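This document starts with one chain, in the form predicted alone, laid out as structure tokens.
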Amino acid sequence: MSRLGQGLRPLVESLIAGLIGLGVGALIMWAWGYNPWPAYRVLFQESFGSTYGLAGALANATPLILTALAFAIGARAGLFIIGAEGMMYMGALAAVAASLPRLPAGLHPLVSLALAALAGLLWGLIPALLRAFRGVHEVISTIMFNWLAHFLAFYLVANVLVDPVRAEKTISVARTARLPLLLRGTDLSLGIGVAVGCALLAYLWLWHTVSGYEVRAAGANPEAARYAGVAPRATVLGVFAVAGALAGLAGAVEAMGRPPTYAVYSGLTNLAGFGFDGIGVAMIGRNHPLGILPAAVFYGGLQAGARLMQMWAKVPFEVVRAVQGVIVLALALPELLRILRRLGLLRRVRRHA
């Protein structure tokens, strides 16, 4: 195959998976009594067909490009790091507790994305360490950790960070470190400069340094790598390090970039689901940095339609979220396949059936 068929051959899979997706999305509509097209209509038209709806859809996409990185890089390197929404919880505790200071406008929105990535970071290290020196498998240990998060990050927003005033949650993201409106009247931010910016050193790091080559090649045939030189216990924690940064500052792009309120609710209303969807989101681009970009418009926009599908053409909430989950699983589908097909386990589940 030539290189431009196999540059284009991604494309054409996601095209038709996700004509699949949304031909069984019609399909789960219309079984219900509900007319596909007009609903199909006002989710793409209001997402995408207008100033307010693509804004929207990039302040969705905002966190979910973040977290996909996260997950991506792991995965580009053989591991699943599917802790993202730990590490997100602990950077955007991170953002708020960094308002207390007072420090001056223009320094005090870095030092806050800064020990949100921190937090994220440290986080992350304990299921690193694990794993370079102790063999645990990630996929246990950053469970365990999102959990430990979540609980971790109940008491603090009830008890430690919490609002005097409004008990429901933390205090508010200081004025000078929050990240400025681009757009009047959405919740649209500078956090999406911060996380293309991400996305494109990302690719930067990992296809044109030395360490990002080592990183794609422990993954590609780990004893390969270890054969060249490539440290595995160096690998694990670097890419653990960053995907752990990347997360943390998700979760402070949320609390730093969404009005009205800028804080972490109690129960974590307004941060839980990134960092699993941002797996969605990583298999849709295909574990790549610039592919993520799109993937995450596209996810974004299909959280903001959701709402006006249920006003507009009066489809129900849970036959809405069942139609995205039949869209996002089929786009994720062919990297899915992929990376079971790397890892031998669909030549085991032929051999045993």
Second form
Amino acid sequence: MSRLGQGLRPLVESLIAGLIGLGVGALIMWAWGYNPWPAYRVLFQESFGSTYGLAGALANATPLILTALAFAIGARAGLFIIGAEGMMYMGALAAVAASLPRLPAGLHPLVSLALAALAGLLWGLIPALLRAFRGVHEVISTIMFNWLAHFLAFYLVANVLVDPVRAEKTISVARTARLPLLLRGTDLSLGIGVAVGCALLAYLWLWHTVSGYEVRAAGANPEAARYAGVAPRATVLGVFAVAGALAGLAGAVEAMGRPPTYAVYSGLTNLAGFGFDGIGVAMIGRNHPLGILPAAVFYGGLQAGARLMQMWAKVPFEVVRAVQGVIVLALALPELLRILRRLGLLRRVRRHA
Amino acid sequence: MALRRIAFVVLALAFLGLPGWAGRVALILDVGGRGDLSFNDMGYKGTEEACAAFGWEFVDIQSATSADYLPNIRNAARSRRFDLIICVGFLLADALNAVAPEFPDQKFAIIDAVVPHPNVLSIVFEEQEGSALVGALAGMLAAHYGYPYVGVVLGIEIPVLYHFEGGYRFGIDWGLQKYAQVTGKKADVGLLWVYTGTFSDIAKGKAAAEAQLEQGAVAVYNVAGPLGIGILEAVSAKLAKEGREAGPPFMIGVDANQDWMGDGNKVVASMMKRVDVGCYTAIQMVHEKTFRGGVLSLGLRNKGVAISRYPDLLEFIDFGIKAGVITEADRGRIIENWKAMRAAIPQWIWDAVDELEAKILSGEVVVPKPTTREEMLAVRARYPLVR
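Switch from the form predicted alone to the form predicted together with the partner chain and give that structure.
Below is the whole assembly, all chains and molecules, this chain first.
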């Protein structure tokens, strides 16, 4: 019972949190003079009640799974890496750049994905080294690197990878390098396979290998882990590398798999936010690779359903976004509280020592 | 008698009680979204007016990211609820190009792009014509007030914006020649221009305008929709620093008439691009069953673009009040300020703007209309406008 109960507890917590979020969201709509019931019916029916809707939810979930994994793996190691946004930009642009050479169809997507992962990894290298060797806190450095990535990506989109006839976007990913659509008339691509595959691998690594165990140990108690022989610098570097590669892939699956343009827009309007949304998804999924999968699908469904709330229930965009925000915040709250509680506990322990 | 009365009541109820929409339109916006007081709000305005005139129902759908464009258009078409789906903006063109052939019976319209499918009405504007007029005005203002530069802050580099930039360059050059002709003096005026790469980041608009104003731009032309809000903040801050309320320096408004913004004495004129007329016309065509796919071009000749004048000010003060940005109490002051601002500028400048307009209309003057990057580079080489 106790083990089963432990497994069920997060689920029950999430359910209660979700209901609270829905309730507050309903109140918001009601306060602005919109009927919440048809709005919620549309939200859930249209995003989870049909193949088309579900495909939309999964398409939105694809990059979020990867950025959420990037955050979660860091969190498991005790690192607060919020640089997935910048790493993701670099991955997307690397995937676009990989379309410059001509390559055979079977090989091209693999090369593009590999380059994107490498770009994300390299973008995380400096914060990783700063953290491992100089003790610079990764929150500060990754925020700064997000801005560097933002402006560098703006420059690369406008000047280097720019489409010679259409200056509002980069060149499009070559047909040979695109991830094929899984369902005609939707925007669900094979990218979902990449994302789910990465989640499963991350789970196997963290819970079924020695190095994964060391990562979690370092996160749970860095002093004890060091005492037990876990090399802290190697852990930081390794975790940053994996997080960077995952976030890079997030940008790549979006650029290579999202119709109709298969490019990065000027202003990064088709990428901006995935890195930060991934933090929310990771929180909802309790920083667990297998929790992230349903969390991302739920989040993606919220986004897909939100489009339809405007159309069917005539709830304006701004209210839809507020409702979305409240639901996500409520769902992320249990994990957030846990982190805060742990920080509080740490302080208490130190005072006793 | 009683029977007739009952029949009348039943009929009246049928008309009033049932949702008797004559038609239904979906307006799909890009990430710029509502509240820009220019491009997107103009699309909204025209659609709202047409719906009121023809008894149509109106649903607007905004996009959170550009990944929403395709699903938003497809969702609307799949629902089969809409007699017309209007896509507001060039950035939606790729998505519409993908969706239009999937739904051959669905009528679409798109602003600012040509999407060649038989079920799509492509509404495009001769932005270069209006931009030439505000360019001439800006050039003459710089020369008259002794400012070294005129400025323009643009959004994302799309073909539509090349029309603006090309027309503006041509107009500045024309205005400077006119100044030399009228005063006998040659003015050394340059152009400061920047593509910010965004149609939504207001802070970038403010930063870009600040830089141009610091270098001595007499006016900053807003060619980036919502970024105008930031440009106006920069102009207002610059004026406040100099202890004045009215320009110069000025902003030049875009799409909507933005003259009323900033109390009526900071936006010297607006290049009105009547996106509202485009949307209204599309709905009217469907309503009157005259809708056909193809290109509808709106320019100076059919009042699709225009430089703002007094009647436009009155119309758009109402627009500002409706948007909740100003109140009825501001109306009188804005009108007074606007009149004083325009009166402070010599009449020959306004006459010259009218002259250029007449010459464009008669075909005597042809404004360059660059659409590709190569054409744009050629126009830049012809009118470099460097000091």
